[in-house]
Amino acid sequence: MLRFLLTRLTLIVPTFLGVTLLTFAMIRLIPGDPILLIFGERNVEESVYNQMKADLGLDKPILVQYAYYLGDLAHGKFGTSIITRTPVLSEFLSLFPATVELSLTAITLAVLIGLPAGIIAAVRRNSVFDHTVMGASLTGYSMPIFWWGLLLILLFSVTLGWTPVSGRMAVKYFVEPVTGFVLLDAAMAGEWGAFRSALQHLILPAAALGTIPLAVIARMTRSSMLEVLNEDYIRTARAKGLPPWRVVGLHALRNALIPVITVIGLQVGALLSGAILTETIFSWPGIGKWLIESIRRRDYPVVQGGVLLAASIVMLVNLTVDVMYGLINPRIRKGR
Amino acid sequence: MATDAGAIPAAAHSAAPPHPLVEFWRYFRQNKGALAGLGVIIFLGLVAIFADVLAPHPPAEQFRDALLRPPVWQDGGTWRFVLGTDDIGRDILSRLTHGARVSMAVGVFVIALGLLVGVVLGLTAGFFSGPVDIAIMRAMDTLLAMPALLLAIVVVAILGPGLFNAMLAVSVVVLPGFARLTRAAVLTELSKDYVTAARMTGARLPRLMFITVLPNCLAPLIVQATLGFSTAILDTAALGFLGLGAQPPTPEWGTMLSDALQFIQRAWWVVTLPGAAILLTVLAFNLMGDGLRDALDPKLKR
């Protein structure tokens, strides 16, 4: 086990590596003087310049340069925002949790949904139930969703009125952050009306958010139990007696399980793609709405820096997901 | 789906084997999807090499008299305009016609970008192990540790926005994809007797890689592809949605859908009918990337 938990992680060090490369070499990349882009438009005095390239380390060379960069990583020194002036970690922190919020609704959607329409697909294979799922399903795998998030608010929001447009929460709540997650913290704080108006605030971006996953997880599911429902011990288990449900819930369901978990730990990159997207449209504080806004501003410490964490992030998830694999399937961990 | 053996005449099997292309067209042609997948795609195809001529108005043509006017069913509607006129009073519909032209233009070059790159460096990677194959295994597994718009966004970051730009950056995102398939299609292969043969008669490298091996490698390739077609049509129209692909007047969808974000509440056109023709298009490549794959995947045979 200890030699399997070492060989995924030894194989993350050359991607991470790969990533610091990629993002030193973006600001380096982008046309114009760095210490310009990071003044921004305003004059500098030719002294402070010097001051700042002999700080930067920028009349190194390069490779010394990019040692200096990985040292500062290390240090937990991710850049300045140039508008801002913050650094670029503690606004990446503060915004986080938005994030995380929002992907984790929107995944538990797409598993309360997706698991069991896969299911009953795969029990009833070719029934209307199964085509329309499938149907729904490719459709939804298909979907633009900044196109769909902006059809539910026209729907929703605009037509019926039945959920807020954007934001977190109603402007007349005030929650004190202690997770960051505003519906657990108005929970926790027993603010039952910030509570429902954090509620309706997620439901319509968690709900654009998972229909990828959503997509995703009712597909794998019904083919990984097709496969296994043709199993001799399904069979077997048939032939004992077993009551219909107990074959599909339990033997079935078990060991049809593992290569979906594999696929929704996958999604957690595509849902940060998904995220940028959906946070750009309902004006959701989080990480996504947070970078594209700083490309907009040109303020490219912050994408720099940004671009990294929520990319370390995936790849940390990633590894998780993979390590759990190894856990619950001892085939992968002793094979190869 | 491949189904039972019985869909195909009796005598093909104790006949001389059909032409592959043959068998192919016999497999493909049993999946509905794939084949309305297809009638799509060639009328989309058509859409965009005709737009000048099936576009009834220029598509940044504006009508100053005719501003946010509904599509022909709704009151207000003219014939003049079918689908309706946007905020500045240009035609939705021909906007949508050359905005096919945009968008297959852009699945076209990305995926013969990506291709092209991808190939050679999983070529290159299957036929050199050690080093290089590490080098650019590795690297091609940073690209792929991104999630895919944040990798296009670095991309837009450094180029800065503009369509050319956005499709460079989508081919980066597809890249990886096409080198890892190559690659592992090529180490299948390399084991394998003609491979062998080929070597023996003294055919040199470049011959192996590109006219032994590659056209065997092929089948996953096309499969790929196709569904790349979707993912490259998709994200390009994200990135100008976000402001970072095509820039307005261009008629890409996704900058259309942008441009008309204000006006979602009075005028749902603007928004529903280009977010509906990028759905349609991607909609048919992967229906179609489905039935090549169940096609082609020996596996699923029989």
Contents of the next structure:
Amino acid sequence: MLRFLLTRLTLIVPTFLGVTLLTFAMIRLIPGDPILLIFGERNVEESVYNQMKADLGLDKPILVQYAYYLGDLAHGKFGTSIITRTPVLSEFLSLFPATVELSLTAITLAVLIGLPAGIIAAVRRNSVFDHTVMGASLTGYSMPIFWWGLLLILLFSVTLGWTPVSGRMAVKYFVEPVTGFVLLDAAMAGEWGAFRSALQHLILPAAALGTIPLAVIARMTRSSMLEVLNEDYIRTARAKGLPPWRVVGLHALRNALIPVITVIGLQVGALLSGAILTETIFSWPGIGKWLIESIRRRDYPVVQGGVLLAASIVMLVNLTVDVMYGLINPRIRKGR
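Can I get the form predicted alone as well, since the one above is the form predicted in complex with the partner chain?
Single chain only below; no partners, no other molecules.
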């Protein structure tokens, strides 16, 4: 098991370096000068411009800038925002709970709906329900998040008026941040009006973000269940006269869940990438919206540090999933 873990950890190092190189290069390929964007339409003297460029380290050759960037990372420094002059790590940690709250709600909805839908679709193979679930899953997986989010806003917010259009909570409420999770903080403070407001603001973006994971989980559950239901031990259980719910729920589902759990863990990356569009559409104050605004302002340190921190979280989750899968299935960790 230790060898298996060390192998996975070794693979993280080139991935980490690749992320740093890509983010460092891609943000600089976008047209626009961060210093000129700071001053806007105002004229800036050349001496002031050169001094500011030197202070930010942008006057050095690109390879030297990258070397300094790697050196800062080696010392645990993710840089300082050009615009706010705040450490990137501090901004990330202050905004990350909002993204986690949105992502957890989205994956919870996806599991609670997708898992039963996939199980029933497998048990009732080729039925109307099966075709409906698979058709809806294909549609949900193919639907771009930005388009799906706008449709949800148009229907539930504009037409029906059931949910707010954007934001995280109504402006008339204020909850002292303790954990960073508004729902939890509001419940702990006994502010139930704020809790309801936060829940209303959360439902629509979570539904938009959870659509693709829901489709993936439903299809994977159905496929895994169909494979398990054809195994000999399932036929034996049925031949013994066990109730159908026991055969499906106890014998089949337990083995079918192994690949499904892996897929659920891997959806974390999809949730973080989807959160960028979702948070922008719904004005959700998380790291996705923060990164988009930083790209527009050419805030190099924020984009570099924010993407790297998000990628590190995805790599950590994937490593955890690999380890759990290795514990469940010994053949994986033995390389079979």
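These numbers were taken from a predicted model, which means no experiment stands behind them. What we label the rigid core is the largest C-alpha set whose atoms superpose within 1.5 Å from one form to the other. Numbering follows the first chain given and starts at 1.
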Q. Does the distance between the two CA positions of M315 reach 2 Å or more between these two forms, the core being superposed?
A. no
Q | Displaced residue check between these two forms: R28, CA, 2 Å or over, core reference | A | yes
Q) With both forms fit on the core, is the shift of the CA atom of N50 between these two forms 2 Å or larger? A) yes
